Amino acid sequence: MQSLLIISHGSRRETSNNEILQLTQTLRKELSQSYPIIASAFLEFSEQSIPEAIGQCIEKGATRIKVLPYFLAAGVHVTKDIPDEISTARLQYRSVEVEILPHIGSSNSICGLIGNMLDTGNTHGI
């Protein structure tokens, strides 16, 4: 079963880490059908660390996990923290496929998307 596992820094703030609990929310409706499961994870200053969001997911009958670094750039948490942490559950859990997605920033997407938001006003402050 294919899963989708949502990696972000994580906030002392927690309703910074609420918006990523959202959107985690919204996808699991939004995917249901590719993706029967949906998670989140933070490198920080949160709960659900990535080795405990990936072993939910397998307990869940997650048989593929696809990693998506919820990040802009790709500075060492994209390069090398994220890496070396799925590296590490590759070997725990040899039987599951895990593969890491490039991270939001790098998408061709990101212009329209900001383009996007200029258009409609929804700028929220920036």
Second form
2 protein chains.
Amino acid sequence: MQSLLIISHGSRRETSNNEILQLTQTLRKELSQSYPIIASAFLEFSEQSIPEAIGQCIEKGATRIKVLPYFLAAGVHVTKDIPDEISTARLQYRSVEVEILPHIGSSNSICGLIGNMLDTGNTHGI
Amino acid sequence: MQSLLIISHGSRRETSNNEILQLTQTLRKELSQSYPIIASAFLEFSEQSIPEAIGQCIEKGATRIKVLPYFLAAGVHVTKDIPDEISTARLQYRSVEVEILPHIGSSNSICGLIGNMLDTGNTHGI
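If the structure you just shared is the form predicted alone, then what does the corresponding form predicted together with another copy of the chain look like?
And the full complex, kicking off with our chain again.
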């Protein structure tokens, strides 16, 4: 069973982290056919580590996990911290395939999203 | 003349900052009719401050500046640091209207972008 794990930076501000949890909920509805299990984890300011989040996906039946770095640019978190955490998780859960996807900022649709946002002001208002 | 200023976090990693500069270049091409002046600034790891970037937009002829926080969630950078910097800039450049837009992560199109990215793998590969 395919699983998607959204990894974001995390904030001291609870409202900020709630935005990611809300996004995760929306993705669960919209992508449920391709990804029956969708989870999120924070790199910082969270009690749950990334290997623990992966463990929870596996408990729910995940056999393949795609990790989406929810970052706009490939700084140290994307190029080192997340791969390091995933390497640890791979050692712990050897039977499961864990793939790191490109970070969200590398999407070629970002410019279009910005243009649309400027035109329509279509935001969730948090 | 309307101007757009993209403010991102900034990174120790030059390649990461180059991603933002590249995005700014693309936006200059795609949004040139609505925004003849498009600039970017980094909150951290940059020699140029946000008020300085605003000053440069004004030198180029900007009379109205829209500031886009290029952040996925409204943490302290979005809710405090950027507004503080903009307040400083407003005191310095009183004749110009400076408006802070919602952060990019608040776009209702983010879920669609993620779905599209998962389906097509359409990324710039940095």
